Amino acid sequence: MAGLFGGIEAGGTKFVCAVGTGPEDIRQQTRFPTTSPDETLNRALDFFREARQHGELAGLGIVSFGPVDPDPASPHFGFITTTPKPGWAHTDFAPRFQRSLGVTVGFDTDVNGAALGEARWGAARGLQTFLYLTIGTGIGGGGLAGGQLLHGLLHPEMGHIRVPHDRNEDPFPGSCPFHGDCLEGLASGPAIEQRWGRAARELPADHAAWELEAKYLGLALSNFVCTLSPQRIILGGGVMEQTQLFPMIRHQIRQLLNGYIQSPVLQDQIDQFVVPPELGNRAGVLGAIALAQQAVAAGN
């Protein structure tokens, strides 16, 4: 597709902005901390105005922490809605960029964006139905079903499902301000730090934290396998930089499913079923560029 495209990966701690056409063609990129809405969004707008030195943008994709409103028919399309992030609830996001830059804007969750990037250029190439989850400051999930990004009533909130919580084994009450011990409340980076008194990156590979983490993630992914039947599950985010988690999670899934779902992928190729993102920490911003391309193509 001809033209240059912009992408914004809006995270709770940092923004990444880029201009280009794909992984091999990024003309300009920046990252900066997420502060107040006005300061952060104006800084992103300034980046895209400056990036016009590389040519005019054909479109912009924005993938954001949430919850968000991704429904183009909604009067609040492109807004961040009930986020617990201080100051950001009910923020006019995508419409602000559409007005300021005068380009077509695609808008979705950060995890759906990362999934789209992996579908286009990464670990989900050629797949029609798969999931992407990020395990970090929060836990979020997105993906494609039948080749389409997952939407419905709003968008998936896979980090807020309930998983069994044995309080004798794990008395930690959970860290989610909405639900306490949902998956995010038990297995996110902040939950690990609050439970063990140290950040995840500071814990040794043989720490008891990881067996418990793998158990919670294995329970969640087994539920997703049974409900959504994904062809692959991609796990990104800061917690998953602990690569020893991957074989532990795969083992948990096999144990929990107990041979019920008969697929050679789960029996003999599970190393190819639960995998890290091929695009690494670029999945989000590249997915935003892919979203921009998709939005422009849909409008033509």
Given for the second form:
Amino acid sequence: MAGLFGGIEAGGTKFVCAVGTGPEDIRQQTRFPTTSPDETLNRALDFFREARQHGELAGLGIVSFGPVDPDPASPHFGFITTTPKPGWAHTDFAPRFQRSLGVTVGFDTDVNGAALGEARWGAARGLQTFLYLTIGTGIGGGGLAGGQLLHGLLHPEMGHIRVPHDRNEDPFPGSCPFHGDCLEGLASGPAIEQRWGRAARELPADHAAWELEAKYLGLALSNFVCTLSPQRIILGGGVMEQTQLFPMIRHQIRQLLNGYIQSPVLQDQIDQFVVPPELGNRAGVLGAIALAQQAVAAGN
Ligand code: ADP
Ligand code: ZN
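For comparison with the form predicted on its own, would you give the structure of this protein in the form predicted together with ligand ADP?
Okay, now the whole complex, with that chain kicking things off.
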């Protein structure tokens, strides 16, 4: 597609902004910490104004931490909605960029963004139905079903599902402010740290923490396999830098499904079923660029 596109990956701790057309053609990129909405959004706006030296933008994609309103028919389309992040609830985000830059703006969740990046240029090329989950400060999931980004009532919140929690084996009550021991409350980076009293990255690879982590993630993923029938599940986020988790999670899924789902992918190709992102930590911002291209192609 002709023209230059902008992308914003808006995270709870940092923003990444880029201008280009794809992974091999990023003309300018920046990252800065997420502070107040005004300061952070103005900094992003200044970046795109300055980036006009490379040419006019044909469109902008924004993928954001949430919850967000991704429904184009809603009066609050493009807003961050009820986030507990101080100062950010009910932030006018995409409409503000549309007004200030005068370009078509695509808007979605951070995880749908990363999923779209992986679909276009990464580990999900050619797949119609797959999931992307991040296991980091929080747990979130997005993806495509039948070639379309997952939306509905709002958007999926796969990190907040309930998984069996044996309090004898694991007395940790869970860290989610809304649900206590939902998946995020049991298996996010901060949950691991609170349970074991040490930063997750400092726990050795053979620590009991990882067996428990693989168990919770295996339970969640086997539920997602039964619900959505994904062709692949991509796992990103800081916690998945513990790469020993991948074979452990694959093993859990096979045990939990117990041969019921008859696909060779779950038997001898399971190594290609649960995988890390091919685009690494660039999946989000590249997905934002892909979203901008999609929005322009759709004539939004
Ligand atoms: P965010 O979720 O804020 O976008 P990350 O995906 O990097 O950022 O997740 C940060 C979380 O991941 C932190 O809670 C941290 O404990 C955890 N984490 C980061 N690096 C590692 C690592 N090497 N091993 C285990 N956990 C990690
Ligand atoms: Zn929760």
